[in-house]
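Heads up, the chain below is alone and in the form predicted on its own; it's given as structure tokens.
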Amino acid sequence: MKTVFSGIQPTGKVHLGNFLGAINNWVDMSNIKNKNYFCVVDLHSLTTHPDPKKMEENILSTVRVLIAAGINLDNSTIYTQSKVSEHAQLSWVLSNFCQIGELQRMTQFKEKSSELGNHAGILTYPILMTADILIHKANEVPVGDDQTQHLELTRNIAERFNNKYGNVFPIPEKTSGKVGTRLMSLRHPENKMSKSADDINGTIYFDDSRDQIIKKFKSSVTDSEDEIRYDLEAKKGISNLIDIFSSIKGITHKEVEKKFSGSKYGEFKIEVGETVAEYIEPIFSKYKSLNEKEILSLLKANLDIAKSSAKETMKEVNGLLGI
């Protein structure tokens, strides 16, 4: 049985990009006889200096969304990162097996340091991510292409530790599951769809109404042509809409092009918007029906499972280190 780990930040409301880029994949994997750990990585969110009260709300809301999306709770452990102190403990240990230059070369460090400030949390972020993966000795990690560099660093750190202390950690692989779609903003298709408020009109949130969704798609940025064709260089906006439609419907880009051959952009936008609204509605409906007490009870039970696994790993690591 393989162990799978993946995480999601509670930095804002879950959006369509989270579903099509990661959560759908998690749902699929949760229905396979794996040992799945799906973590709300709130420690990573501290790099944004979040409001404490909002953080608490976002954590609970994120867990509710994961459950509403259909993750199989029989095969999955959903928990909050900060409640398992072993994540941070292992991160400190593993920082001694990573070079500063490696961290400085990270693409996301260069991007985030200019956006959030050049502080140490941004620099050491990938080491905590490595600890997240290795604390449960994960074999597979479902990540998008933008996280491949981080996974490579995790593999390098695990190999260095193993070379020094024996075969402790599996060398994690990128998941063999389907690759998630990297959705872009409807208003700024050169940028990723974001949880941030400044891109509210370019982002489809899980609790948007049908009318809100259709309105956002109607106002989505495209190009001056009127040909529905997938071309990431020349037609970023239309390509993004094709990505969304093909991901939800489970068809190829070519099939989308064929289906909408001869259609106008306005018609295509409305069709994609209606498709997204139909996809989102049952998730939000399930979200609203979930009992908060039941969720808190589930989190408590899951926390015991996660802590047991993490403690076992740290006991082994500490024994090898002599601490």
Given for the second form:
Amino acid sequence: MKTVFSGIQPTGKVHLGNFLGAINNWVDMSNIKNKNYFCVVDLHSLTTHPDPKKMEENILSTVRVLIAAGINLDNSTIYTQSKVSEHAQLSWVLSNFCQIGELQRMTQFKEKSSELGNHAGILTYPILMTADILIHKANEVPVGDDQTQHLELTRNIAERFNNKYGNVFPIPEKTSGKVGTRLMSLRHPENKMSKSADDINGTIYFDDSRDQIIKKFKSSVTDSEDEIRYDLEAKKGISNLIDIFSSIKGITHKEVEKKFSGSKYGEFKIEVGETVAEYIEPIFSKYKSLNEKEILSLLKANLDIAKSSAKETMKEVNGLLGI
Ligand code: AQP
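Could you please show the structure of the form predicted in complex with adenosine-5'-tetraphosphate (AQP), as a counterpart to the form predicted on its own just displayed?
The complete assembly is shown below, putting the previous chain first.
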């Protein structure tokens, strides 16, 4: 049986990129008999200096979305990162196995430091991410393509620790969805679709209505041609729509191109919008039907499981370190 870990930040409303890049994969992995840890990584969100008044609401809403998306709760532990202090403890230990230059070379450090300010959290959060994965000795990490570099760092840090102290951590593998693992903004297709994007019309949120979704797709930025062809260099906007359609329908880019050969951009945009609306609607309707009390009691029970697993790893690590 494999151990799976993945996380999501409570930085705002869950969006289509989170689903197609990560959560769909979590659902699949939870339906095969893995031991899954899905974590709402609130410590990571501190890099954005979030509003404390919204934190609890965002955490709860994120957990609800995960359940509504269909994560199999029999095989999964859903919990909040800050409630398990071993994440931060292991992060400190592992920071001694990471070079400053490695962190400075991270693409997301370059992107986020200009956007969020040049504080140390932006530089060091990939070490906390490493600790998140290694604290449960995960073998598989289902994340979007934007996380490839971070996972490579995790593997390097785990190897360095193992070389010094023995075979403590498995070297984890990244699991990606079939297609559409890096969705771009509908309004700015050169930027990734994001919870905290300034232009909300570029992001499809889990609670958008059918009308809002179709409106967002109709106004999506494409190019001046009228050929539905996958070309990430010349046709970023259309390629993004092809990614979205092929990901939801489970078909290849070529099959999408064939299906829409000769169609106008306007027709294609509406069809992608309708497909997305059909995908989002049942998730949001399940979300609304969930009972808050039941969710809170599930979180409590799951927290005990996460704590016990994390404590076991930390005990082993501390023993090896002689502390
Ligand atoms: N646009 C995306 N396409 C594909 N996958 C994505 N993910 C995020 N955006 C996209 C994947 O979703 C998982 C959870 O992401 P996160 O919340 O931990 O942080 P993030 O990557 O920083 O996501 P956001 O939504 O863009 O949040 P903000 O605006 O706060 O930065 C990850 O597995 C990620 O790969």
